[in-house]
Amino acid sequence: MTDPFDIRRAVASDAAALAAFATRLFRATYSDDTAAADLDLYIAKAFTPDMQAAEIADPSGAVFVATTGGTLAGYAQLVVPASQPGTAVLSRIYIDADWRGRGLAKNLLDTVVAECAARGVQHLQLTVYEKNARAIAFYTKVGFVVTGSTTFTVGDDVQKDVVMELDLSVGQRP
């Protein structure tokens, strides 16, 4: 049995909580493989309340928050670039460690896929750190396939990411 999660579109007043949540999870996930100074540089750029507010307000995407009992348990960010019609990017899906394995990631992904359908998106792409085996296993389980690799810079540290895609045009749904 899974816990009841409330998933909704983020609003401006969520920005500060999302910034703190993302900072905490990013540090916890990547601190074993990335120097603290590099983490600090990335976080200072990517996870400020102002940046979160801008991402929430951006009409080319959608940010969804998941709560349970009033506690933020996870969130997802979808970006639909105008330069790639029919394609969207799952920019982030972060789940608090206490809520992993309870169906929340799947529920958030289902919400993202529904948003993709509403926007006519046929291909959902993402990148994931090559050493994040848990995330790669999840994405593979729900139907994403590896399509390549790319780099991702955290501070001054250039890391390798796996590129994955879910083809939504053929009824392939997580």
Ligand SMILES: CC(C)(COP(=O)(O)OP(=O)(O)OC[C@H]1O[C@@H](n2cnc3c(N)ncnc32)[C@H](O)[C@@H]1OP(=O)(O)O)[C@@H](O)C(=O)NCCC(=O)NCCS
The other form holds:
Amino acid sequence: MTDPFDIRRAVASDAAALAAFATRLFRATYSDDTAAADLDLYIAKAFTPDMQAAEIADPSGAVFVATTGGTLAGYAQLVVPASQPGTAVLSRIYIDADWRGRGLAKNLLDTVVAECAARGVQHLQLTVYEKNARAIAFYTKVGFVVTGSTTFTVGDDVQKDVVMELDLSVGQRP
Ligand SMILES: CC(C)(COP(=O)(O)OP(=O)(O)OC[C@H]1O[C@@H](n2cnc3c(N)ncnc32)[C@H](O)[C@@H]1OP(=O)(O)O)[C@@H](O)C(=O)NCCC(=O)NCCS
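Any chance you could show the form predicted in complex with the ligand after that form predicted on its own?
Let us now look at the entire complex, which starts with that chain.
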């Protein structure tokens, strides 16, 4: 059976629900490896309704939401830095636990890739926590390759991230 997902560009009225959704999934994803106080510090800065509204409105990026029955099931955020023409960053992709393993992450990524094509982006980059094995497996499955490592700070916790990149110029992906 096909799950009835609607994937669309986020709008201003999504900001509050998206902030709550992003907070819940961020906490659930990283709470095994990150202290609650560090998660709280990050969440307080990154996932306020005002911050989500600003990201939704920012023309140098795009936020996409996936809903089912009017409820959020996932979201993805693309950032296209003006300083790096042809390169964009998949800064977030999160699927609620009930909907993982059903192809929704790939569908959201396809939407992001279509946005990249519309903006002339040829390289899609991301960073992912080195202990996030499921996300790394997903990215590898859809064609990202590891290009390096970096750090990502959650509160006061400096964590090691893997840098991955998807070459969109080749025109074919798994
Ligand atoms: C990352 C995410 C978007 C991927 O979506 P998904 O629906 O889980 O992706 P898929 O199920 O298509 O692919 C994940 C793969 O990892 C595999 N996997 C599952 N658990 C795993 C684990 N603990 N270690 C390694 N691989 C694992 C799955 O079997 C699957 O591979 P397969 O399709 O070949 O069987 C989703 O898991 C998610 O939202 N996770 C929490 C938030 C997150 O980590 N976001 C990314 C931040 S960088």
